[in-house]
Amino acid sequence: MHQPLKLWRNARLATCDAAGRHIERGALLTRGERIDWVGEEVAVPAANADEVHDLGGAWVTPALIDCHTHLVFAGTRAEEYAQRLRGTSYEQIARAGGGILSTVRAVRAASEQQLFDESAPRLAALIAEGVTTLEIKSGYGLTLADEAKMLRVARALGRAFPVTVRTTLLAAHTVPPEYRGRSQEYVELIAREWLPALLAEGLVDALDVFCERIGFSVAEAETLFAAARALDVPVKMHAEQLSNLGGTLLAARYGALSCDHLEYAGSAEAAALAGGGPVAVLLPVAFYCLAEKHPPPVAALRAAGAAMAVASDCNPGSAPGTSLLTAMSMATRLFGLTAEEALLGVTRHAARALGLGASHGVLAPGYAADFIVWNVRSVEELGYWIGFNPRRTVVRAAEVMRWPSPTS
């Protein structure tokens, strides 16, 4: 079967590969869905292109990638945001039956549906930015059925869609009702369970568990990773988000994927995530819409050499926000990343994060044919501007993407 040979010339390149290229006057090749070949134009390799494209010089950078969103839900918690403002905090909302528990009870009422209908418009508006792979996490149905409903939609979204979805198990988002003050009770079941019945309906990339004082103790975290090792599924952790309960550090122990959120992670943490060990996912407007004031100790992760990724944290209680662009420009602003960290954490750093390091988020050869170019003067330009979107073209899979709408 042919797979045609594309040749996209006059480019400027940040290929976010290890060496951090930028190639002032590049080119790339592609070949059926996958890069072929990247570097000067002048040294383009001997081909008969089926199609030449010229970019006029414009800046190119992998397309975007969405490591941590909760993009799947019902409803919204803008009463919440208003008690927020008024001086409750979000843990008080939480123990209030509010919180998290608040959209499970949206969750649960929606048809599946109206759970796309809903989710639809915010996948778009990522689309539009440039993302072309996301996370989708479940975590608002918390009943078997309404997870896998959940998950169900977000497999749909990525067929309807020109996106690749990746699915997480977010089961242990927060104990239901139905077995309050029996957590352990209730993580026993998912493991036992609710995972192998949904990874063997195709439903599971990952499993993901929220360890917080409001959320899963450490120990009950063990024992949902310890199954998800014994059916190779890979794990992450909502890790050190409003306190420090070593989360972080039970996920390094398990090679987890990611560990997301860390604003009370400190120099222990920062050492575990060291070394190819789990990408921190920064989640800057959950930092900034929580007015939280106690920022991820970037300062130490960077020290460490550990992998920083951005992520939007799409959800409707603490992150209500649907780009990827602004996560970045808060991510250099409120956590004090540079903008070459910002574009890795949104390119190859938040493929590592969802297991894709070794295929996506990054301009070199075997590599998916997702690309971005933009109307931008320098690659600086991503973390600054907001509430503009210099998005050009989005090439996925070598084909140029039309938007954003459903494919199907």
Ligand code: NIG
Second form
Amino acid sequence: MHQPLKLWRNARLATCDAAGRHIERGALLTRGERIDWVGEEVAVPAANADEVHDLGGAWVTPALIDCHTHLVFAGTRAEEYAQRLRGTSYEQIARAGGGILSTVRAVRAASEQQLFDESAPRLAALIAEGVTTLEIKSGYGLTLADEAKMLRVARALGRAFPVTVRTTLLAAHTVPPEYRGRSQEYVELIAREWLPALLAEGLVDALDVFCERIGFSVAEAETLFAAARALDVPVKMHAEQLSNLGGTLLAARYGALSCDHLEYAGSAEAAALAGGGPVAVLLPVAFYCLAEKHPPPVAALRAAGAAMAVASDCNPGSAPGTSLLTAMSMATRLFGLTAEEALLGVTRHAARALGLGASHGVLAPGYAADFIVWNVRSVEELGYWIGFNPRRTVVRAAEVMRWPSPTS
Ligand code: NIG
Ligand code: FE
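Please move on to the form predicted together with N-(iminomethyl)-L-glutamic acid (NIG), as the form predicted on its own is already shown.
Everything in the complex follows now, all chains and molecules, and the chain you saw is the first one.
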């Protein structure tokens, strides 16, 4: 089959490669759905391109990757937000049977079609800002049938919209009412029955655990991680969000793709995330909405050489937001990331947090031809605007996207 060769010329490229190269007078060649060549326009290899696109000197980055979302859910928790504004804490609401469990009730009551219809506009909003790859977690069903329903909706969204969806089984989000006081039994059910069954249905790309006082213990997380390892399923963890339980150290021992939140992580955790360890996924929108006071240890993570990603955490409780660009702004202002770190956090490092580090998030030969043409004067503008969308063109699999409507 002919793989069309396309030349994308007259561009300023922020490659997000290991050297962090910016190419001021750059060009890209794509063949089929992949990048074939990246470099200075004067050095483009002589080739008969099937198409030539003049990008008018605009900045181009890899397309954005939102590596941590709970985007599929029903209802809202606006009334809980109002309660929190009056001083009740997230943890108090959860202990009183609200929080995650209130969304569980809404998701269980929703049909697959309703879940799809409620989630689609949130996905459209992320896509409009230049997201072409995202993770979607389950975790509001907490029965086999309802977790499967959520994951099927996530897959359906991936077919209906121009995005790559990676699904994560987060059945260990909170203990469902049916298993109150029997969390170990619930964890064993997930490990022995649900994970293998949902994996066999093609619904699971990774497994996640909310390791927290109001979630699951480190020992329970280990039961799940061991089961995932036996089935070759990559793992991730909501770690040290509200307290330091030590989940990060366990996740690092299991070679997790990422540890997410990390507000209460310390130097031991930062060391465990060093170098090629799990990606530290920072979720500043949750930090902001929960009015947390304790930011993640960014200086220690940086000193350890940990890869830091930034994600929206889109969910009805702690982070009701669908703007990855706003998350970048918050990561810089609230957590102290540099503009460059924020950009790497939604490209190169976000790809790694999804196990896609060899194929996504970088402008380099062999990588997916997913990139964004921006209406900005400098790439620093990407984590600077709040509520303004400077996206010009989204190119996915070397095709210019029409939008923001679904592809089918
Ligand atoms: O990432 N911490 C647990 N999970 C979500 C919140 C889920 C919810 O409150 O519905 C988070 O913050
Ligand atoms: Fe989360």
